[in-house]
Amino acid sequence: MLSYLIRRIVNAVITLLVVTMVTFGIFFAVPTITGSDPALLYIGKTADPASLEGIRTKLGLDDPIPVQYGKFLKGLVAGRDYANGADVTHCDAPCLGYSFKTEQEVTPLLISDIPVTLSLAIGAAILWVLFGVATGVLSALKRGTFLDRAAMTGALAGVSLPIYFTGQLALLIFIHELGWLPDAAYTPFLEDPAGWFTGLILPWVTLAFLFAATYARLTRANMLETLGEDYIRTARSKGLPERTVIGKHGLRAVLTPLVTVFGLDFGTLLAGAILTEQVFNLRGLGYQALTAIRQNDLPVILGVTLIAAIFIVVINLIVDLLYSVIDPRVRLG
């Protein structure tokens, strides 16, 4: 187990280095190739030549791309000083630079957005796993019945309807027309647990409806296949209760592909639920990424990409470790 963890951690570090290298190259080399000046994005198009030169010197934009990348990596580990003569600005590690638009440090800016996206992702994930798996198991056990057809029709609708449509519809019905819920908003959990829950319940349900549909269909298909296996018939022939047959023997075999899909979905969602945050005006990583793209704010885009890569790599590592717990036949090699 220890050697496996060490190998995976080394692979994760290499993956993150490649991600930073590619992203840095795209967002910093391409503007240079196309002739645009990142210093103009930082200081504005009306700046005089002396100010532009000062910004280039301070941000290190005149250095070759490999040198800039090396300074970026150093800033992540040990912090970085942005200097132009006597004008020195220190950025603490992990330093992701300064926003071209707000001139704020990118790291604190993104850290303040993480709790929003984390709350949205965790709440929605709990709902879609519970309802998706339960619906899929029930449909498999009631195959061919009205309940099965109704559940799969609902799942098909959930997969087909885009989040911006269901989100706007939910806002119209439950907030503006019926007034059952307050406006969607993020409140820190420790500050007001009730406000945190009521402000996120509608985004949770809307996002869970989309993902639960996929999990219901996947669970049903795998459960039907598993129920036809010899070991399930053997368990039933031994007189085991149906609850034990389904829960201990059937569902456990179904969980392995579900965990794989969950790792990808949850990791991607932690990287930023762009459409959901935009529809419900939640200022998370997805909202921040979309705003940065619109404003061509390169350091923020780079920071969001790096955080997204970290989330996905960590979640995939956890999923690999869970395989051996869920299915004893799986051994970590």
The other form holds:
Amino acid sequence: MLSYLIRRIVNAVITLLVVTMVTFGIFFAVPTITGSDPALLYIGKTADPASLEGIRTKLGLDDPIPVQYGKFLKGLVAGRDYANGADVTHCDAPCLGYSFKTEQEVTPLLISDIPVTLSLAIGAAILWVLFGVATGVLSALKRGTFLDRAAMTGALAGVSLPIYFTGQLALLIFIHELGWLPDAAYTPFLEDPAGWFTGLILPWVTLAFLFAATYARLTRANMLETLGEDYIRTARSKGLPERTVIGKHGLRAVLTPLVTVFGLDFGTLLAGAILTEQVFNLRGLGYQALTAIRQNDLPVILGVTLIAAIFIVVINLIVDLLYSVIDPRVRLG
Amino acid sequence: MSIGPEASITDERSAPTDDPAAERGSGEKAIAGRSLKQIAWRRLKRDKVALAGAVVVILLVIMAILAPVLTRLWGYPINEFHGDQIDPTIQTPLGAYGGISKDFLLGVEPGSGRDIFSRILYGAQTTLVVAILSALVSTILGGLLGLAAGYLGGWVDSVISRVMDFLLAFPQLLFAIALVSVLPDDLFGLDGRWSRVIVLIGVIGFFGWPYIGRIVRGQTLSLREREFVEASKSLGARSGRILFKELLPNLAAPILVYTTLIIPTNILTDAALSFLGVGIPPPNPSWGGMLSDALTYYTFDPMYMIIPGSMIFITVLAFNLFGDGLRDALDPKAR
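Can you return the structure of this protein in the form predicted in complex with the partner chain rather than the form predicted on its own?
Starting with the chain above, the whole complex follows.
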């Protein structure tokens, strides 16, 4: 168990290094190849050559890319100093550099965005797991009935609907036409739990709908397969009530593959978060990432990617550990 | 088990030359292939929902191909402004339902008064080209790398599998946005629209290959141990021959199914990228771009959001229905 954990953590660190390397490559190496200058991005096209040179020295943009990457990693672990002669700026660990556009430190900027995206993601995840699994199980039990067909048609529609369309429809119907909800907005939970809930309910439902559809289809297929297994027949012939057969014996086997999918979906969830935050105008990590990409704000993009990667790696580790709890046949090693 | 006697029979038969073995191999495949195709085709013909999906897909493709003709017949050039159709104070179309009339079949764009009908048609062109060609890129990459991983095993397998896991778990959209936004606007001397199409095909195709690669790898792993591969090996067939003549035909069905099923995902990704402003550059029309513009106007002119949104929905649904039907027809166990 301990050696497994250590191996997984080493793997996770390697993965994170690769992610930062790839992102770093995309944003610092590709512009160099295609001939655009990061220093120009930082200071604007009107800058005079002297201040441009100053920026270049201060941010270390004259160094070869691997050296720049090394400095970035050092900043992450131990903090770093940006120096141009006497002009020194210190940036504490974990240092992600300074935004090219607002000149703010990236780390606090992103940390303030995390609660928004996390609220969005967790709320949506709870909704989609509950709703998706329930629909799938019901559909499998009532196979071939009207309910099953209606649910599966709904699920297929759900997989085929883009968030940026359903989101706008939801905004139009529930906020603009019916006026049931206030505008979608993020209020910190500790300040106003009710406001937090009503402000986020529409983004949650929109984001969850897409995933719930996939989960419903998957749960249904797995449930049907499981119901055909011998041990279910055994459980039934022992005279166990149907509730126990489905809830205890059936659902357990159904959940195992779902847990894997759940772990994998966090990458997709982030993509969903970018789109959802865009539609509902929520200032989270996804919104920040997009703004940064549009403005070529390299340090911010790098920071968001790194945070997303850490999030996904950690979730996947948790999922793999959970796996052995749910399915005792799985041995970690 | 039964390898002994069978092997001796094959040995006798193929002893004189290599040719009979080749003929026998291809003959066997032809019979098996035909019958599977026939069974699948019969199943598919009975599946009305899948056929409906196929019909819609074909209609959409025809529409996209005939876009210039249809525009001349019933529309206006994509970038022609019609200020007379727009309310000058609030910038929304004058007519009801987004300005739908017999001149403007799907109404006009708020703000500029451009014809939505022709913009939808031209948007279909880029969306379908990007979605289908990127699915091909994913299939080729995924097929080759999946085959290599499954057949060669060892370190090749672990490297490819690790890369696949990595790509599957990571925020692809973020990387895609990043990549598209740093690449230059025009490539290979093409205009902004088609050079961006090429970039999108490359990026979406690249991020899609692990989905197919995983399936091909898994299937290859189990096929590799089957008797016909062993037979082929014992006849002295080279790896290339075993991979492409023995294994690949057996993988055709799953590859076909997953290529079809990856197209709708690609349509959504393509539209998402355009929605986020890194897809097809304006003023060229794209469905995602229209939805992005609609964010400004949806409260006053909901039709401008509903039309491209419904187009995406219909297209994706049609491909999904057809793909599901194809999967059920080719592999009823997967149902």
